[in-house]
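Okay, so here's just one chain, in structure tokens, the form predicted on its own.
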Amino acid sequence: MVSKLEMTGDELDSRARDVLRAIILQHVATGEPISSRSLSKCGQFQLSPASLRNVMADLEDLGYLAQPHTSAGRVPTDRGYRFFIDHLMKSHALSRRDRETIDGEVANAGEIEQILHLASSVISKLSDQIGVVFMPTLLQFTIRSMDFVLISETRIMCVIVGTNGVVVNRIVDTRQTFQREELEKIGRYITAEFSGMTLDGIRRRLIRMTEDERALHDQMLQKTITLGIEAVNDVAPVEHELFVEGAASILTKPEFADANALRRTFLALQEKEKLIEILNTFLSEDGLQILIGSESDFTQVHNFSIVARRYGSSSAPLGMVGIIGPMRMEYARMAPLVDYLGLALTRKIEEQEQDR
């Protein structure tokens, strides 16, 4: 279950905002609790350490900061991070190099598998976090056309073009033998009959057609139905598609340096259904989505944050792309990275649609 903390912009005065922002930025950079003494040395405040301590104590009382040890400085809480993200964060402009890297990779993507692998890999490398890409089951994929290419007597490549321009290729192993001319005829028939339908709808209709009187006596129709069902079953497995790249990046994060914490984290990444549930929730949301700590069971237990956005058209979102990392994350840099990649994938899909 996802339940974001609700923060109103007038909860803190300008001094408290400045102190909270400075503490979060220093903590993200160092990983250490921030003391009033270290805060006063940054030169940003014309306040004594004692005055800063008072402001920090007030922020702690309000739930924005916590003190891990009596003698230590303070660290941001989930509430502090949420206020920072909603009201204080100034996203960094994406560097030219990062934009060119993303654009260059996306330009080479054509098939859906390429998109999934590419997006999770490139976002992991650029962010030094765990890259994730989610796409709901392809059973809801709406087709524009379906073609079949003969590879061998019993191996056929099925090429499906979606209404969103995405191309899906699969090799279908069939028990029947087909001639090239037959496959061309089958492709034309399925495209004419089923264009605009989802793969799930196509499969259901083909299964019903097996009971039609005509199908019992028309050998060509029998072959069409059989190949169509085999193709849809191979192309659209029931399971969701979830790609996770860069899990080794957590080895460099101090939050997971402890052997037990590291083990729990790797086990968490195998709990794909919980992650899928969160990303599925985000699929209906516009723009960038940031989930931190206590805002979901998954992120709370494992001290994670998730930064994600959907890609694909607003009327037919294809999936989610994002990163997973510790709550002590450089959100101001992660947010524009994820946002740009999501938009780049969307542009790629729209370009493919216009070209077809």
Second form
Number of protein chains: 2
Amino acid sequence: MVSKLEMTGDELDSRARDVLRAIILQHVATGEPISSRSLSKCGQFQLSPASLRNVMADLEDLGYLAQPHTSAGRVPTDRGYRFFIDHLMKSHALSRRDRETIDGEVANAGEIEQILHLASSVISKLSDQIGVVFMPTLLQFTIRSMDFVLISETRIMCVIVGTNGVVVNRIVDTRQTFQREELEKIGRYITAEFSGMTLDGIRRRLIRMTEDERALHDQMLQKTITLGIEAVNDVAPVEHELFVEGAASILTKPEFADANALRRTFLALQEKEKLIEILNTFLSEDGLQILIGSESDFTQVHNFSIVARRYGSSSAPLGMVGIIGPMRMEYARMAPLVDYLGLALTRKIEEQEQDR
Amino acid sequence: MVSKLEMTGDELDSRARDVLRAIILQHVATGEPISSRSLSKCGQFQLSPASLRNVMADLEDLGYLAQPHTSAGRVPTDRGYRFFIDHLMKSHALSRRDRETIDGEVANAGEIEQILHLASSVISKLSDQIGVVFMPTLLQFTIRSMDFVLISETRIMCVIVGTNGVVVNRIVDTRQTFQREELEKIGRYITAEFSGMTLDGIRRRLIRMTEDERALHDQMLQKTITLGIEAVNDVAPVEHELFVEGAASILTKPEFADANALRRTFLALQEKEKLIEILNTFLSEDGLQILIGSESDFTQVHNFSIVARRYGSSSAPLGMVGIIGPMRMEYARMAPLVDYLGLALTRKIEEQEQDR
DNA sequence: AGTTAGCACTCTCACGACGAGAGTGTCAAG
DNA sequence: CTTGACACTCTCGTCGTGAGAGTGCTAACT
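The form predicted together with the DNA, contrasted with the form predicted on its own above:
Expanding to the full complex; the earlier chain stays at the top.
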């Protein structure tokens, strides 16, 4: 019945918009359903509760508000939050403290995994929500260099540096034995020969090379090829990394007062595939993304919202960073937080990219 | 009033012991307080409920059982569990499936961190409790080799292999620029010069070398020293790694039916220092360790137990592996699980140690 | 027209009473 | 020493009740 309404923001007059905004702000602050009386008392409107009730009834008809039960106040629906975010919200400026905290954490981090880990934990702490950082597949990842370090005669650590500054390392267990000097040579060769290619491309070319005439005779080349293939094969399975931090932060939120809600939530967070799927669809979108309640499978069940943003250079987006929390959250504070963290990460990564 | 009793297991006659064992087994299975009637009905005893009540009253006086309230059955106390574990428990043989699962997971893992991560997750899955694996400080860690890989001109990955096969790698950001060949030379030099020493020892010696006459003139040596110090300094802060896996497994246990217990538990798991402290004290003990309820700060508050065991060669214990769960757990099944995982880890690590 | 006071209505929630059920302790008889 | 019997106690679910909160509606007011 409300489906034919376009979300242009035009179907609400200025007063209705003010009321909706006030209700959402107040409800986010208190967690309680908002009554006409408390709204009237807050002083923002020179109207009696009865008048406000009329406005609220209209907003309910339009699907922006709902009543938990007849004699309770109103609560925003996901549709209400959506309207708020699209048309009513005024993002807070990011506090200097927060900005400095983010900058500090990001600056201190070295390796990509550490950066992402710190990012998820800092956003979780600052937002008091669950922090998520997602780094998608490395298959399209182009390499700058590849080096091999002798761990023991048959165990080799392979260090791959991407053109975007990301460093990946894995240990492979070979059946052959290697010398230090051999590995140095192999590293130089592979770096020279394959830099700029994707892992997948490298693997395919190496496999083609095995059939090459020369490889049959040159023992050194043969060793290089098998080691290279093993190294790339071993990295490829790392299809994505998902950092979820601060799940305990939701423990104190009133929407999780009962044990079942908690249980369901933790179990949902366990299975990360769904989350990855959602974040993946966002990966093609630019700018801040907000997903509310029923708008996706994941957020629907638990009345969650996701505020997330792409990071990494726009030419090669690297992943998503954001927060997950109950639908009732301070979007006006979350939005700039997530946005800034995304920017900071992007900047950091571009710096590393320069730094060649 | 019971404190003067020695825990020799002598103060209970054979019948009392049987009753205590039966009560614990039944309570662990059901989670309910055990009544004299249900005990009589189970057929193990040819006694009436009234007689069993007498025995149970005695066990309660001795502090092995307790009643949640007057008209409830009996529940084992931590003292009761302790007696059970020390004198009554018959450990189940480890099922073949479990043994194979553990062997499989451990065999597949490569790097130490991956091994420990898998270990904590496999033990969590098999036990349906929270899995913990703890690796203590690396400061006493002696090195076999040290290599440096060029990430970018000023960022160097440092790969340290311990004599126990453990591989640690960190990226350091230097102010100087390095060439590939330089790094290879530095790696060879440091490996030759310092292998067998502890990280701490290396650092001290490097610092002493800065004051050395030669270092002032030999630019290469100077670069080596500063890089070496930075590498070691960067690794040293990693004082311990604690893997806690499967916290969600306790969600379904009846002792966490109410939200507060859940909340408290998750918050307790958040602060890992306490846990590390406890595991650290166990590090000097050989064999399986079981800590019950009030026996430690950590387990006391939440009615938890810890079943843990040292792993790593006995000459150089590497860390602790174990599970955390409610006091009411199947000790007879947990004990061999943890024990076997500890053995498997030790074996794996010794293999890697050989493999030089 | 829009606004407001008043009022009846509905729903939740905290409180207390109550009875069924479960388990115990005890005592006297076997 | 064992056991049947019985009174006692405590928990827990159910039901009823009344206070409180908030609404919708209507009629009067501006």
